[in-house]
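So this first bit is one chain, no partners, the form predicted on its own, shown in structure tokens.
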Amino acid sequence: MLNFSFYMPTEIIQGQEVVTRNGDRFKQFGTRALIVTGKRSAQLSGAFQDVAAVLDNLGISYQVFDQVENNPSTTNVVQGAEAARQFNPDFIVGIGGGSALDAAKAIAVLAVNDFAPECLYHGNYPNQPLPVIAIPTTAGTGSEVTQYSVLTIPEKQTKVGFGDRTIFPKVAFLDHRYTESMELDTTRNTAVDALSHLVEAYLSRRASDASDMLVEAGLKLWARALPDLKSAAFSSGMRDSLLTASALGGMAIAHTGTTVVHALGYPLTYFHDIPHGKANGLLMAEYLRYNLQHARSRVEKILKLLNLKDIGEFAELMQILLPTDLRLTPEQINEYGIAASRTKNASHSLGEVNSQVCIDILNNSLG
């Protein structure tokens, strides 16, 4: 018997110009957009453009947020959100990576209720946020179908995620052309960011027989991309197929969260600027040697769809596809494994992942 529940209010419409297709998809949400991106990936994949030229057509009138940074923190949403409130939108168009939709579910929070960044944690908005309309230029995130937003607070010196079914975007526009863009080192980061996605899904507490389905359809697709990311021959069925296994991966953990790898991998992120989904990447064959001890058949059934004989062989793959000469200090490991351990993140874990179990995962990673 199957044991599942799941939501997942995001409509989602995948192919070739399906912006362009699917025009009216926008006027249902009224007739001020504001349009939130960064500076470059919006215009360099394409999909600024054709959002433009729907938007123009549907005599919507629009705005333009670029500045968005990466990573994003509290006080960035909030310029997003003053821009917001000048402008009164209907409605927020996200456009960009994982930094992009994240900061546009924020600001479509923000932008209609009157309180500090950090009430965003608190949930139970006074006032129901702005409708959001997702568009990835990356294959890594998933965050155009999940309720999270994950922001930086410097005066923790970390990043942390919120989440409330309320951001869920209503609609997401998955065109593998708006990735083709992403250079080298982009492409295979948020790839492994995917894969990260799919991976702690799986080895959730939280885990169903629903996120279970989404995360072996998504470990296939990410299989069959696997000869282009290492060969670095980037064909468009390779997009289309990270693309989708970045979306199942989205999806799966819109219903169990991350893991331990996520809370691990924030700290290099902050301190030492590795891309997010490198820094979990890195963590990942030790975070699987790990789980063999509670859920072998789980991480010999991962390896298996990924078409690896073993976790050394993972490791190899990561090494291919990740390289880094980051190492940590004693200290540094022991304070990033104390403020992991303490994480929601761990305690989705299996197992009991105490200071100890992050600091051995850092250690032998990345000592």
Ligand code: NAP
The other form holds:
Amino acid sequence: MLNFSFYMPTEIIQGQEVVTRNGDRFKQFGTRALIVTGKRSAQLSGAFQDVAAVLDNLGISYQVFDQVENNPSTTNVVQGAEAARQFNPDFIVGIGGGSALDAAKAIAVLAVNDFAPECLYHGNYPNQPLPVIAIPTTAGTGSEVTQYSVLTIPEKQTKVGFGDRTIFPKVAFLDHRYTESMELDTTRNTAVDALSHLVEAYLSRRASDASDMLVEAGLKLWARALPDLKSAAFSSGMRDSLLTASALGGMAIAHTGTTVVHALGYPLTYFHDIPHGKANGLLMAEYLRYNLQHARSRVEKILKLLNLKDIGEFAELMQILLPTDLRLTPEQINEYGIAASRTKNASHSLGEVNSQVCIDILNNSLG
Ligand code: NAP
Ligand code: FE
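Structure of the form predicted together with this ligand (previous: the form predicted on its own):
Next comes the full complex, this chain leading.
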């Protein structure tokens, strides 16, 4: 019997100029929009100009909150929520990478729920969050199709995600042209985040036939983009493949969650400023190695779909895509490993991911 349960309330519209051609999707949510973005990417990608033209054309008034930081903090989304309360929008349009989209979701909740950001993590929001339209400009997080928002919590010195079905974006517009302005490093780092979601969903306790199908399709697309990713000669076909692979990875983790790879990656971002996708990529070969004892055939399937002969070749690929001179001290390894082993993400991994397993993954990757 198939293990097939699936929930994906986001309408996904993919193709060139989908924003311009689907103005009705904006109109259905009201007459006032708050656009939530980072400082530059929305403009650089051209997505902002397209959205502004559509909103003007429809007579939808809008304001822009363009202060989203990378790896947005709880303080940052509170600022966005204040901007939202002042303007009183009917809906939110998030434009950007995972940071802007995650901030958009948190702001959608906080704009209509007058509570401290800690309450985001408790669910059961008294008021229904504002609808979110998501327009990714990176091809990596899949946030446009997930119920998650990952925020940096300064008091806890780490990043913690919250998830709630009410924050799935209502519509995701996928136009790979918006990802073309990404620089080489961001393109590779975010592509590796998409790969990480696919790999982690496949090597998760919560994997199902439904998530496996998404992963296998996503890995094939990712493999198709790989030659361009390596050579840094990016074609529009490669951009399109990665954007779809990213959304498939997002849909997969919407069902499985992520694993210890993400849990171990967060301190690398928080304490060492390693971009999110890169942080995962630095650890992924070791996660594959760890999983040989639990799901050898799944690890082999991943490598096969990526056209790689073994984990050694996978590790070499990560070194090419993600050059780093980061090395951790034994104290850092201990501290990060123990903290990661206590997370929910870690408990989604196969086998028993205790602190020693986490310490070993970190030590073998960055010791
Ligand atoms: P990001 O932090 O959103 O963006 C990284 C950098 O790339 C920023 O400086 C951004 O500029 C720039 N950028 C984005 N798109 C660009 C474009 N088209 N052209 C030029 N520059 C562009 O990176 P990300 O990897 O997409 O998102 C990472 C965040 O997502 C992390 O906080 C991570 O934890 C989270 N995440 C969420 C989920 C989920 O399911 N919700 C899953 C995985 C990861 P601006 O500052 O100007 O925007
Ligand atoms: Fe991620």
